[in-house]
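Below you'll find only one chain, the form predicted on its own, shown as C-alpha cells.
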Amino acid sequence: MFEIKKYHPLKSLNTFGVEATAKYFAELTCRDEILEFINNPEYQHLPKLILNGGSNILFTGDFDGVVMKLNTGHMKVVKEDNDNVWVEAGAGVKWDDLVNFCADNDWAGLENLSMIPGNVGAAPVQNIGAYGVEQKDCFCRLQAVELATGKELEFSKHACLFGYRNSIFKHELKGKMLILSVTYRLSKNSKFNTQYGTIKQELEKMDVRHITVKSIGEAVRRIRRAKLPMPEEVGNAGSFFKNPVVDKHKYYILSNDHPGLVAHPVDKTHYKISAAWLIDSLGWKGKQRGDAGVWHAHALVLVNYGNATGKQIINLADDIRRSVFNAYGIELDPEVVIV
C-alpha cells in the first residue's frame, strides 16, 4: 500500500537540486497502485506532475498539486527475431539501466544516449537524444494511463508525434498522460552511428579495433563525463537549451557574418545552429551569479553550485536568451520543463 505525504520536499528528486515542495506526494511501484491512486477522487481534480528522475524540470516554486513518483522497474524481452529484438521497460527504470541491458547483450540502437540520466518514462516525453541519435530512432511503442479516466492506451511511434525534443505529451497531452513502460526494438546485426561529436576520436584515443555496442557507449560515457558536471556532485539537467533550427537563408546570413559558427545541416532548407557556440560566443561560458551558473565547460548546461533557487536559474536563462536574440537573431528555447 503505498502512502500520500503532504507537504513533501523535492530536493532530493530533481537533479538541479532546488528547494520546492509538493502538496501531495506519491511514490508508485506498480500499475495497480497508479491505478488506485489515478482513481481516487479526492485526488483526481488536484493538478498533477509526474516525476521521472527528476533530470529534466527545474522547480521556480512549490508545486500546488500531487507529484507522483514512478518506481515501476522491470524490464523484458517480448519479441524477438533474427535481425530484431524488442524490450519493454518500465516507465520507473533508470535510462541508463536499460542502454547498458541492451549494450550486455550487443543489441544496437540506444549505445549513443548513455550516461543519459533520467528514467524510461521521460525519454519519450523529451524524445530524447544524443550525438546524432534519438531515442524515437529505436521506439516501438508505449503504454500509457489517462489521468482523468484511468483509461489504459498504446501509443505507436506516428501517435507520439515525435520532433526535436518534442512529442505529443509536451503539447495536446502534456499532464494529462502517464506513461507506464515503453518498447525498443533493437538490431542483432550493428550499425554504429561513430560519425557525431568526438566518437570516433574517443574511440581512437580509447585504442578500440573492433567497435562493439559496448566500445560506443563507454565512448560516450567518457565524452560526457569531460564535459559535463555529474548532478550527485553539481546540480544540473544537461544541456538547458534546446539547438535552434534556421532556414538556410538565416544561416547563410549567420555565417558570412560568424566564420566560426557551428551548424549542421537538419534538411535541404535548414541548419540547425549550436547553441552551445552561440552562448559560448558571447562569453557566458563560466560565468556565475551566486549559485547559479554556465558550467566552465559546455556553455549549454546551467549548473546550481549549491543553493541557487529556481527563479535564480531561470532568471539567468533569461539573461542568455536576450543576450543570444540581440546578438543574432536567434531565439533559443528551453529544452528543461519550467514548473
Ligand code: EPU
Contents of the next structure:
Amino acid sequence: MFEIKKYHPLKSLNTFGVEATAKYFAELTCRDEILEFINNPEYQHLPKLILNGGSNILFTGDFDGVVMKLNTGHMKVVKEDNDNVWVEAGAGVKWDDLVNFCADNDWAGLENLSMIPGNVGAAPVQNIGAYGVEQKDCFCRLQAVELATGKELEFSKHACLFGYRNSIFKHELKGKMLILSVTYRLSKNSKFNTQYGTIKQELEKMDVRHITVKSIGEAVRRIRRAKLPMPEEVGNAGSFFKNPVVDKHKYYILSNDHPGLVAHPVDKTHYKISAAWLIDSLGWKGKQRGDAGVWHAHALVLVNYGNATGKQIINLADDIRRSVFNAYGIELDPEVVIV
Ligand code: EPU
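Taking the form predicted on its own as the starting point, write out the structure of the form predicted together with this ligand.
Let's see the whole complex now, leading with the same chain.
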C-alpha cells in the first residue's frame, strides 16, 4: 500500500539538487500500485509528473500537482536465442544497474551508455545516447499506461519515433504516458562500437588487448569521470542543451568564419554543431554566478555548487543562449526538461 504525502520536498530527488516541493507525492513500487493510483478519482484531474531518477529535470518552482516516483525495479531475461538475449527492466531500475547486469553477462549493446545517471523509464523518453550509441539501437519494446484512462499499451521501436534526444513521449504523448518497463535486445556476439571520440585511446591507455563488454564500459566510465561532474558531488543534469542541427549552407558559412568549429554531418544536407564548442568559444567554461555555474571541464554542463535555485540556473542558461545566438545566429534548445 502506498502513501500519498503532501508538500513533499524534491531537493534530494533531482540531480541538480535544487529546492522544490510537490503538492502531492506518491512513491509507487509495482504495476498494481501505479494503476490503483492513476485510477483514484481524487488525483485523476491533477497535473502529474513522473520522476524517474530526476537526472534530466530542472525545477524552477514548486509542482502544483502529483509527483509520481517509480520504484518498479525488476530485471529479467524474457527471451534468448543463439545470438541474442532480450532483457526486460522495470522503469525504476537504475540505468547503470541494467548496463552492469548486461556487462556481467557479456551481453553487448549498452556498454557505451555506461554511467549515465537516471532510471530505465526515462531512457526512451529522451533516447539517451553517448559515444556513438543511442538506447534505440538495442530497444525492442516498452509497456506503458495512459495516465488519463489507465489503459495499458505496448510501443514498438517504430511507434516510439526515436530521434536525437527525442521520441514521441516528448511530443504528441508528452505527459500522457507512464512507462512501466522497457525491453532491450543484447548481442551474445560482441560487436563493439569504439569509433567515437576517445574510446580507442582510453582502451590503449588501459592496456586492454582483448576488448570485452566490460572493458569498453570501463573506458567509457574513465572518460566520463574525467569530463563530467558526478551528481553525487556537484548538482547537474548532464548536457543542458542539445547539439543544434543546421543546414549545410549555414554550416559552410560558420566553418569558414570559425575554422575551429566542431561539427559532424547528420545526413547529406545537415550538420550537427557541437554546442559545447559554441559555448566554450565564448568563454563560458568555468564561469560561476553565485552557486550556478558552467562546469570547468565541459561547457555543455551547467552545475549547482550548493544552493542555486532553478531560476538562477535558468537565468544563466538564458544568458548563454543569448550569447550563442548573438555570436553565431544559432538557437540552443535545452535538453533538460524544465518544470
Ligand atoms: N568541446 C569543447 N569544449 C568543451 C567540451 C567539448 O569544445 O568544453 C568539444 C570538443 O571538441 C569535443 C566535442 O565538443 O570533442 C564533443 O564533446 P563530447 O564528446 O563531450 O560530446 P558532446 O556533444 O558535448 C554529447 C552528449 C553527451 C554524451 C557525449 C559523448 C548531447 C547533448 N550530449 O555531448 O550526453 O555523453 O556526447 O557521447 O548530445 C547528456 O545527454 O546528458 C550527455 C552528457
